[in-house]
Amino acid sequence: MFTVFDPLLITAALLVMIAGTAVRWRSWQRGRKEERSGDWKGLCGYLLSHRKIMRKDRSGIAHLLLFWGVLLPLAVIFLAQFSFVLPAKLAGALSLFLNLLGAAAIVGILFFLVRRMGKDGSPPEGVLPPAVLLLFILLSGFEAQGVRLNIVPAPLWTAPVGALFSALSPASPLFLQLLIRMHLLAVLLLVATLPFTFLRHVTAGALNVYYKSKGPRGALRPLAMEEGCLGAKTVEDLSWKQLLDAEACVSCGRCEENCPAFLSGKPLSPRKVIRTILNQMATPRGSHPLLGEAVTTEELWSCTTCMACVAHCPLYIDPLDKVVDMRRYEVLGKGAAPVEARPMLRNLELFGDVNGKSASHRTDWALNQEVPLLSGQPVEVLLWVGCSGAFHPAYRETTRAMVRILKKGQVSFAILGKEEKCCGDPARRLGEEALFLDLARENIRLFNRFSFKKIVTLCPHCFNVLKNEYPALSDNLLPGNFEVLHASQFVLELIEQQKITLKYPVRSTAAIHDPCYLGRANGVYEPLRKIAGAVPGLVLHEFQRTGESGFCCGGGGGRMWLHESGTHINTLRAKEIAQSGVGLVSTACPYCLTMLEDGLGGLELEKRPKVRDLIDIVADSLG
């Protein structure tokens, strides 16, 4: 029921709709720049699958409710626009479908006004319009069914809300057309408006999904020093993809819900760094404050880099990239590195590894060992021996162990001997941009003097910076013509190819604690379970917390380094482990064997359980 205005009303609507997504559009292009490729399949399977929404059960059934019986009743307006006739009961079973899926609408719009609710019994600024303007046109549209129902009757299976709202709505023509024109100006006006409140995720969290991150997710973004960057000093120095996220966050709060540092009783928020951002990009050009005054010192350094935030973000949202940012600033920028930090960083720059041992210490592990040194003639596999390996009293034993099934296996190895410096993690997750290019420039060299197929490394942040991060240097050094495995995918391979069996058996109840580095980065889970299954005697459980829910350590992002206040991260895991009743706990991460083993001591157990790492419980299986 169209008048001669109804066109001018849409053209205006459409228009300020055009002219407030340009204003967000460029909101977010005042960002550098970063190349990025579409996914229009990655995107389309999203929308119709709503499968990183529908992790939480009750927010995915709501959501998805809400967005079908948004969608499919505007496409029905649409095709309603052109002349056909559909049959009666193929009508009828459509009008049913559609009444089912605007009631199904309505109850997901009121779940997600419950759930936002603030504690002062509000939700959050920008939430209650919208919300209740998508209300005001479910329930306009289904009382005007019911007035159109009494004006003329039709079957009440076609139209069971309808007929309800029937029940309390006059036979009135006149009520009739005024509820039509309500409806369609509240449409109307939802549309206009769409840029400037909460509902913009539909735009910026589509296009947010359309430009996902393909690569790995523990790789972080490099840092352009070249053209002057020095990290994050205002919302400018980010790139527009990541102002386009902060745009496309909706404060679900599924960040903070797997968040140790938050979890933990920690001042950082991966939510409240999100919104700081959206809330500075609101200024000005030119005139952005510093996010160092928004963002405090304390909430950075709070920090694991654990990609709980990243993995759960149901947009694909990363603010542990702007985290690292702001980090390169406070370090690069301003010169201020946590105080605690600066003596690794130095041993780092002046030996090459994180204790300061030197490298004349580097191979003292491997004494009486028999460990061959790379040298010109070619081998299957470089074991990277990491800092840990070589330098932590405990792990040594673990590299040591590493060693034993290499050689059970017959394989061919080498290491670098006092050649090997550190992988530079430790210093680029600290925002030590330039530190971490040199050592990394270093081992790439030594790479290119020998020949060999694998690189295998026990460390997991050894393995995601060696396969990740290296290739992606800007000066290409890196031959590719090797892989990078971590220590559990070779070992597990020398198992299904029969180069080694367990045989003696290792008698617990065992649980994996997955290192965030291993899992969450870079997707490594079953190995480490498949290995523990093939160790007789070993009966294995689940922690509540696993896999990609699995609860960091706390030592990740430069943490081993820096002094914890309150709560600490381990002591809330080593809780978890002591709850779960098991006897051992299988990790494969020299920052996790140590954090856990300080996490579980510092309780008081009558019994407390063991903490080895898989290689050592393979090396006993050995025998």
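Positions refer to the first chain, counted from 1. Everything quoted here is computed from the prediction, not taken from an experiment. Only the largest set of C-alpha atoms that superpose within 1.5 Å between the two forms is called the rigid core. First, how it differs from the form predicted together with the partner chain.
- Once both forms are fitted on their core, the CA shift for A282 between these two forms remains under 2 Å.
- For V339, a C-alpha deviation below 2 angstroms is recorded between these two forms after rigid-core alignment.
- Shown in the overlay between these two forms, fitted on the rigid core, is a CA shift at L350 smaller than 2 Å.
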The other form holds:
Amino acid sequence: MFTVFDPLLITAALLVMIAGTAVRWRSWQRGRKEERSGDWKGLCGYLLSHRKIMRKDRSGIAHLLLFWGVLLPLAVIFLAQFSFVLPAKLAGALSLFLNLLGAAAIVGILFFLVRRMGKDGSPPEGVLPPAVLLLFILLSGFEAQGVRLNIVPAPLWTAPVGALFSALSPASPLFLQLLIRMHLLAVLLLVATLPFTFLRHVTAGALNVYYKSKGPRGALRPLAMEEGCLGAKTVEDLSWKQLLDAEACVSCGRCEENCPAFLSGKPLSPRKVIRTILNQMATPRGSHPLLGEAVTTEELWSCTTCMACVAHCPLYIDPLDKVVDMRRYEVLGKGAAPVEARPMLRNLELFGDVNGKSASHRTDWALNQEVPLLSGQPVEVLLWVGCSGAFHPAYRETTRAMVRILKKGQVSFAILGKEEKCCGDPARRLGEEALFLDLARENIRLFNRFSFKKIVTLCPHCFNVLKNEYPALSDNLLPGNFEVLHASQFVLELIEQQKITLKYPVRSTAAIHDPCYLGRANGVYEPLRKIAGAVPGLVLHEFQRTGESGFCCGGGGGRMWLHESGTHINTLRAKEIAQSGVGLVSTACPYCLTMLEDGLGGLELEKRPKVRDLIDIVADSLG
Amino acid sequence: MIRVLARHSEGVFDEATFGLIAEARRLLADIGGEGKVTALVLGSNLSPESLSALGPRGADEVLYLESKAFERYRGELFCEALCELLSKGSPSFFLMAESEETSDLAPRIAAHLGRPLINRVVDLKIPRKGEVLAFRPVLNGYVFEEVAAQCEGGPVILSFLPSVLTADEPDAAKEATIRTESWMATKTSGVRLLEVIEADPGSLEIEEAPIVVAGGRGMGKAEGFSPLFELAECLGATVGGTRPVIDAAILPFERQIGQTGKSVAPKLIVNCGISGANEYTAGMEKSLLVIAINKDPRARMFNFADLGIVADVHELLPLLIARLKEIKD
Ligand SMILES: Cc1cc2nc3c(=O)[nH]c(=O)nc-3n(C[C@H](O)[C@H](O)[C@H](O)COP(=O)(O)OP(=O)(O)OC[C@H]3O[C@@H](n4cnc5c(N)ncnc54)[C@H](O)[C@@H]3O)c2cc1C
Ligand code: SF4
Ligand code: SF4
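To test you: the structure above is the form predicted alone. What is the structure of the form predicted together with the partner chain?
Once more the chain from above appears, this time first in line as the rest of the complex follows.
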């Protein structure tokens, strides 16, 4: 069957593939350096379980079928090159198995073809040719089997799909030869073009999963300021791993489908951001166009940093860290922070809080509350109040509620009082890295002066920054001898240890709105539900979009200080809440609280569901 | 010798000018105390009494150039006249206060004389003889920079931010010698003044408006806003709104006050039908005089008000407008 040319052809195809891969390899290797370690186990688990890919049912299953439907027959064909004899029964069973797998792969590829075509009739670049080629390979394989069955019959059960093909095929050895040659050529073409089509995700995607980040999702990558980097001006300012991200993207659109900015009609699409980077990587070194020419500032400032894109990408791609790096360049490189946010940034710089009320008012909320101030005395808990907890009129109530709970639980706690500064989250997520570092260092210095075992924060944004971002600061001032907990985690401990009891009923149907920086960023889902379950009278439902798929309130990433045009994200969420019919939405974040209240207010409903922080609910129920 | 540009409106000098003279006196002391502080006044038909206001503030000498052409600011004419004056008597500094006019005038003079100009100055130092060191804010006030200039060969032009200028107490015993000269342009100007169009408060940037009338959801739908516009017209005020008003496209985004809109600090703000959410008050807390009209006596807006009126805006505003019109007539 083989001709003398075949080894030549195969070698040529492999060489083209290797050369192509080397070119692509260089295009992402030129990124900035970054420490990453690989994870074989993680990669194998990922491929075997397919769990991440199957997050979206139908395309996940299609991928699973295609993956095994191509991989296993390939393995068998490879093994078949060595001569050995199998018992007839076993050989028949193997043949049946391969037959079914091949059919499954055809179903998978047809699904993808229809879905990719169906979206808007124009599939992303590089998707169609390899998909058609793959389909051709599978079909020609079966047709060859059909013809062969007509020439050399075999039991029907060993090749049912082949038998179907044989019904319509001639018994021509010449035709069989032709089919086999075409099949082989198609395979070689697929192999040779692999690095140039979206099928390169077979290698780049696997690498990306291998090198996936192991840290908490909520932690942003530090900026290499000491190397003179002020954010991403061109693709070369991104790290090799960030470029590998783009290389691995299959343009599936899952990020986009879950992006609150995209869904509310803003110009941002995380997929487009990644595709833009991919396109610009192809330009020769030193002549990269500015990223700002392809990704507009409106796109950048639309992001709420909710991490839905990160959570849903089947290939562990992180569109958010690119957006933040581009924001950094806008702010640090060009001095072009959005106009509406400038007063807030200035307040942070001058007064250390987002409201510009200054330290002298930071403890006004605690007036007549007898809240202990941290001093030389060691305490168990440092209650981190945060700017919202200290200044936002509604959220001050929540802070007081937390104090009531801590006192009831006889916890030894204290606050930093006037010395506490903003944690720096709004500045960092708006790209003002220098300001973030200043604030963070001041707070860390403060931590080092006192003795406590735990920091408990009310705001998930403070929680995330303190827990995940402070320890990574280059000058590592943090001793790391304390734990950072969110209020919900700590209150659950109190309930479980029966230090507090929830006695008074709160009669309502309720659902949890998962704050992005508790949930997606830190995986804190269960405590909220367990606490709600412990409140007598509360009947808990779940929203349709909840947990990892929870929908953002629209307030993160500094968006609390930015103008929102068109449909508001909080309005979308408010509509979902209204439709769910619950009487109470419980969240655990000052931004969510404000945003949902505002969104529901705007709907002008006859009966408006209440929005409350879980801590307030607990305080109401406290026995 | 130090010269100071005196700014006035029909002969009434403003506080910044007095502050500038005080600054000039300090500077004169710093450079050894020799010479005079001369105030340069450009205008037409100013009375001697009005000019005599500068003496008690510290000017040794007032030089008044009179010309019809000085009725309004005209860059090329002012520049020509001042350059003539500055090239005489070898002054070492020429001081002015930052304004729309001087930001046009100062670079013209500097270019004509070929002398250094430092603008937006907030502080000065004389590190050694013949040199001046000025401080000024850059990057939106985030940082300050030091700028040095050499005094050799003519005046250094310094333009101060008016907010840092504070006047000394007037000393009635002091008097300045006043010289009046009439002035004629020597060159023919390419610019002719055709018409002066006063800024319409309605189209003023809301951050610059001295009086703001703001409306909230309590004003109702678009038609409900007509009394608000009428009130603004009576008061010569600029109209702003809360976010829901902007979302309903009753006012454009440029008119939004608050955390995600503009921060305003007018002399007077009238809040009509506004609940006073934190996100709104964040943008107007620094206003001088705050009036709130709301039918809900518990509205948070009242916490910020110097005068709070519990009333239905649609009942109160027509009465207020009628009364204001009466007073005007
Ligand atoms: C992230 C974020 C950012 C925001 N940014 C801003 C911002 O920049 N600027 C801003 O303004 N808002 C902003 N908001 C919205 C803000 O929280 C409030 O929802 C908004 O300011 C309320 O506007 P309002 O007072 O006009 O409406 P409402 O809160 O509905 O208040 C209407 C008031 O009118 C009174 N009223 C009703 N009828 C009458 C009548 N006939 N006579 C007298 N009084 C009457 C009512 O008693 C009520 O107090 C933001 C919200 C969020 C979540
Ligand atoms: S970034 Fe991930 S989720 Fe988005 S299109 Fe690419 S592969 Fe899909
Ligand atoms: S972080 Fe959220 S808002 Fe930003 S691009 Fe991703 S999904 Fe969209």
